[in-house]
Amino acid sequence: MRYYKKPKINYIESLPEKNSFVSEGETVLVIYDLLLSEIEEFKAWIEQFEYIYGIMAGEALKSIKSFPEHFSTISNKISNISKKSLKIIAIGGGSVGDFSGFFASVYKRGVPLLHIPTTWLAAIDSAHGGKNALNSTIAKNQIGTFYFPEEIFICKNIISYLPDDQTLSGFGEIVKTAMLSGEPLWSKLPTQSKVSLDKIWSLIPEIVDIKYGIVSKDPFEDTSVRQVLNLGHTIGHILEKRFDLPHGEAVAQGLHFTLDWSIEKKYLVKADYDIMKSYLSSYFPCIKDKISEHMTKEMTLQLLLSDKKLDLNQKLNFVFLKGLGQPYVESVNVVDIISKLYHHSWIS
């Protein structure tokens, strides 16, 4: 039987005390990414815990392939724990999260789960709504479950390490979740040219909030109302694959494609095209232009074939704008978005 809850969802300033969130009796396994361990913070605090387990964040970390000997090197670390008594904690970015939420609901038939976030987009998407995935050998996130931690916890002092363009790539899915509700969020978006950590600290609460809105009506995918939540991923995620590009700058170039197409379809007015359009660009110039050598149509469709949402039909149920805030989910034919994509110079 499926059992969605929203978790408990901590912002904090520092790394969150063992204490915390390890009650007596439980063992706690950290499932952590190698790269924090130059963190001189970070350090002090995995001291604490006995059983751990270094990782290298990447897509390779979320390869089929290479998943049975992590289980198998895990399971033999912590074989004499019980189930009843162990705790999975994933502290890393998107791929570790999925990597841990994937291990601990399959692990026994699956042991508590807690998010350490450190990165902006793991901070505002991925920890949040309980996908955990690993990738075929042809295409993103093809084996999954839906599994939801007990507990989040959002650090601010870990993710300010994080470079700029870190920075950059998570108000990518910033603008997205803005463009998806409207109002107040659009009025509160940065207007200056640097995103700032402050600024964006500042919006998460609201951002985490609207996200739960949506999947507490869909926990599981059942209807099309949780789907909203892929604006700009369709193309974003062929963009990410072949370019290499941040995720949440590829979905930034995806919410280009889609509001282009939405006003081509007549679903958007070109005022509030104009206001998302010139607002998207000031942070994400559009490069349909310079991509147009890299990628054929045989190239694209494979990619498009390959999405998981794809129906029986080779349809796909696309996300398009009726307004800020006004998100309207289609179900279109890849040849219509092939043939979309390669109209009008999106790709010449």
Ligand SMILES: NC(=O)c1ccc[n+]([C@@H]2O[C@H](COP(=O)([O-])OP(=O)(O)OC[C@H]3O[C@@H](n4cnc5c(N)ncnc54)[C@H](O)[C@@H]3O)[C@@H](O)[C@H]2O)c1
Second form
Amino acid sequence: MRYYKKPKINYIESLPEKNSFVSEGETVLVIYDLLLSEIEEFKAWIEQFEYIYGIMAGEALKSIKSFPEHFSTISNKISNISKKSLKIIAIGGGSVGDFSGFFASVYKRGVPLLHIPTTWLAAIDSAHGGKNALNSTIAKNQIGTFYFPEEIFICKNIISYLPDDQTLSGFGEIVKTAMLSGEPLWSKLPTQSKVSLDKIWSLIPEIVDIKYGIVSKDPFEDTSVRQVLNLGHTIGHILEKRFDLPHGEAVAQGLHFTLDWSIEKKYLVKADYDIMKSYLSSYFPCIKDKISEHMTKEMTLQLLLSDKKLDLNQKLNFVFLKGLGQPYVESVNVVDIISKLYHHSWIS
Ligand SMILES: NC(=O)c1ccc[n+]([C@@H]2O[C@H](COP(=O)([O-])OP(=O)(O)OC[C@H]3O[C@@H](n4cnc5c(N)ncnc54)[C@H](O)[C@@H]3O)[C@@H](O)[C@H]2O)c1
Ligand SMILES: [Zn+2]
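Can you swap the form predicted alone for the form predicted in complex with the named molecule?
And the full complex, kicking off with our chain again.
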């Protein structure tokens, strides 16, 4: 029996006190991004824990090929801890969260999981929603489980160390959420050229609530309700994989294509198109001119065919926009996507 309970979410300035999430008799294994060891606050915090496992963040961590080795090393480390007293806490960005979530869900058929997301993207998106994934040798995110954490700590200080390109990546997901949900979030989006830490921080609870509002109606993707969260992602995933773009920046490019196709299909009126297109372009100029020469029809088809959301008829549910806050899901053939990408000069 699958069971969904919304995780407890804490918005805090500093890393959480150990006794706020470890009770007497419990032992935690902290799986952490090694890069965090350069941060003084983190160094002092991690010292309190006996069981720790540092890993390099990134897509290589999510490779199914390297998982057995990680699994053995971690299992050896924690072999003397009984399953009943063990908790896993993941501290890092989306790759660390995905890896740790998968590990927690399969280790002895599942042990409790907590997340401390350290990138905006993880704080807004990947730590929520209960999905984790490893990458197969062919495509991204093909092996995974639904496994909700019990608790999530979103800590401002630790996220503040993030470099600008990663901040922008998180902002791409924010723009997606605002296009998806419309007002009131849309009118609260920043307008200054550089997105400030405080501004993003102030928007996070509303964005996280919007995500849970959708996830709680369809926690295990049994219906199509959650599909709207994929706005911008069909093309975003292709660009992320092909050009190694940060996830949120790739999604922002996917939003450009979504807007262009939505107006062409007359789902979107010009006034709404202009408002969204001009806001999106001010932070994420469309880069189709730079990428089209490196993307052939054949290559794009291969990338789309490896999309796990594809059905047997080679169709997938594409999220269009009928207005601000009005996503519209429609089944489209991959061949139509290729032809639209070509027609709009995204590929050659
Ligand atoms: N499970 C989901 O629902 C879901 C949703 C969206 C994305 N994802 C996955 O998330 C991953 C992308 O997430 P991400 O962008 O957070 O990636 P990431 O974990 O690779 O982190 C990005 C970079 O930021 C560094 N970093 C992390 N925290 C930092 C900090 N506080 N200060 C400085 N540097 C820091 C990392 O070391 C890494 O170099 C992808 O693998 C994607 O597939 C999963
Ligand atoms: Zn995303």
